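Have a look below at one chain only, the form predicted on its own, in structure tokens format.
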Amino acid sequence: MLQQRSIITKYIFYMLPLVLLAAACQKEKPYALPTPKDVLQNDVIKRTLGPNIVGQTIEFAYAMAILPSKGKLVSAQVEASIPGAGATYLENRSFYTGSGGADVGVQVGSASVNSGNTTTVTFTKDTMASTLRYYYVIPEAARGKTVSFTFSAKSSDGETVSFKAGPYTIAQMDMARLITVKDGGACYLSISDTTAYTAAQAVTNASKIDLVYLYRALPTVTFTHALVAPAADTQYLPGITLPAGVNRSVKMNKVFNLQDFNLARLQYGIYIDDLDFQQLNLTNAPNYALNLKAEAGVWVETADGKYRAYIYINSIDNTNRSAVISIKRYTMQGK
């Protein structure tokens, strides 16, 4: 044991010199500010979240600078691989964050113009350093496809610099949101439209109806607000008369806490995107859901196969006996 611990001593006198010069070595130097490139310089950063839907916007940071002594910046421009929608365009302010935290704009440029699939900035004013935002709105001819994007700035010196972003996937879904039902109103709802009809509208559209909404304030069940396909048992539409021709089932999964942003607008983090409707299972699913709650949902599928949706709560009304929903909107391939 003590020649153990001799063993032992002797590799810590010997180890510990070289300890000590490890963490000499280690020393922090002292900072310096970085010596600045003598070139154009640019980069990008996609602000938005989550999937990117048709008629919804992907929005982009544009950040371009150049030594003063090198000169200033003559234009920026965007190239999409898809063409955007005509709302689409390239801020002509720079931003920067003022002194409460909020974004303050100062012009640089004039208007954008988009030409084809470009959209460009020309500068205005003497301009060495600029961030510019890019709000791409997503065309339909870009539904189930991926999108590129390069980003462009030149200088008066006669450089150019490029950054290209992507490729984004836009999604198949269709979304629509903030509808009103109202029991004894609008309360017939197409999927495949998105839309609530009346009864005088649900005749004239009764094969595309797949469900009822209704409120009932039942003294021996909790029944409330509810979805029901018309199809489904009449004990679950009481009072009930169905306009001609509107008889067809869905089926339903009553789901809580799936507050999706591009529906909720509430929380952040939660989306639904083409995938969970792709691995949706409803086999076995009934064709109702009662008793349902503001910032609940329900999953549906048609019983065509042909689509399938997620309906969020967004609100509800007891008094008027009407709620206020919205939709995403899968349709499945092959249908």
Given for the second form:
Amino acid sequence: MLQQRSIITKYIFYMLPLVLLAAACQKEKPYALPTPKDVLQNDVIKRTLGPNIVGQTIEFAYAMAILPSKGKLVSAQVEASIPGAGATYLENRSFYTGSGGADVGVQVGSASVNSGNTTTVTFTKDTMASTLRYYYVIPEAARGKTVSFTFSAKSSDGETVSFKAGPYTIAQMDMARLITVKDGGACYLSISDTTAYTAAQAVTNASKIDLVYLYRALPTVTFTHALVAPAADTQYLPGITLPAGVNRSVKMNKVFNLQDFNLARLQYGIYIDDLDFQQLNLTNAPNYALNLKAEAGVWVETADGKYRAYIYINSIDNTNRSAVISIKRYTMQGK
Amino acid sequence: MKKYIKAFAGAAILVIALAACKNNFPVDEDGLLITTRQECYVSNFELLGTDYVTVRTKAAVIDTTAQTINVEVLYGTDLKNLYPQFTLVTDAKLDPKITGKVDFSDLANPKVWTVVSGNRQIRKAYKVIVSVQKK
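Return the form predicted in complex with the partner chain of this protein as a structure block, the form predicted on its own having already been given.
Whole complex next, starting from this chain.
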């Protein structure tokens, strides 16, 4: 019995390395070139991030390819459910990355043609594979709606292929970028017009003026760049004589570290969307904001509750007593 | 064999007994440990605006004898929406708790918070006196 056990142990002892060796020798499948599909193929990616705002662009990259033995590309077309604004186009160049890292375009077709809600590029060079970029400029008609796209391509052997993208929600909000406000100059800001007016212009637009921009370098307190409602306590409007009829109030809250990408165009991937305005609560908020710094901002709600906005300070200039601001504005429903 | 069984049973009883002892550390109604510390004071005080940036003009003056905190805020500070932050001595806690924005606009009636010591026996009420920087 004892002898039998020792034989079994021996067997195991010798067999184990053999098993291990055999397992180690198991080869992976040799690499073989994948067999390409012999049909016309396509694919789409959306390149832009963040909310889709009217007047801004949604960018896509549309790739299509066919085997050289089967034929070549004839045309590429994009159909949008809502026709894009005039500047909508499909790129007629295919890009590759140059040695310096920059995109280099190679023209492969005629300039795109917009007809109704379709945009078409016809290939003029013998092309079997191409990626064309599509720039959809969001029209006013799409505000608050959803837009979807059908990308399609045709090849010389009569094949067609298509790819559906979306639906994408178009934001309700508006955006106005890089408005220069200047103390003593264009300092009367209208949220409804997203425009800065001078004192003379403010007289004719008195009912629309929501804020006054001013810069004060006071000896004892830090006032500097400020946005103050015309109806605010006069101590926050030192040396300001309001034009006749300018008397509205707002609710506003100072914010720091909210560099919205659309407004700031800096490295921060922060986006303010419709939802932020819908959920904004400015109860008990004051009607002035002093000591504003570059890259800071203020949430604002107009006195009539019609508009909510985020005003971002792009830059400030103490010497010229001015600032550059950008605004995202949301119109409240039913107001 | 009997010897092993006895030893195992003995060890099991010991483990159960030890596990049962874990409730010997006293905790208060917030689940915080009640310790033996008697110290009861505020060591630092901060006041932040809605943008989470300080609104103080200088460091707050904390008088642990008079139990007051004097803090001067910047001209134009929105006193209705401020976030106070207390730093307390080890193991102490604050009553009432600060859960969000606090309205300091009633300057004539300063807000009061009570510091409770680590042993939960000593309570000291601190008055937060806010003043606005003069123009």
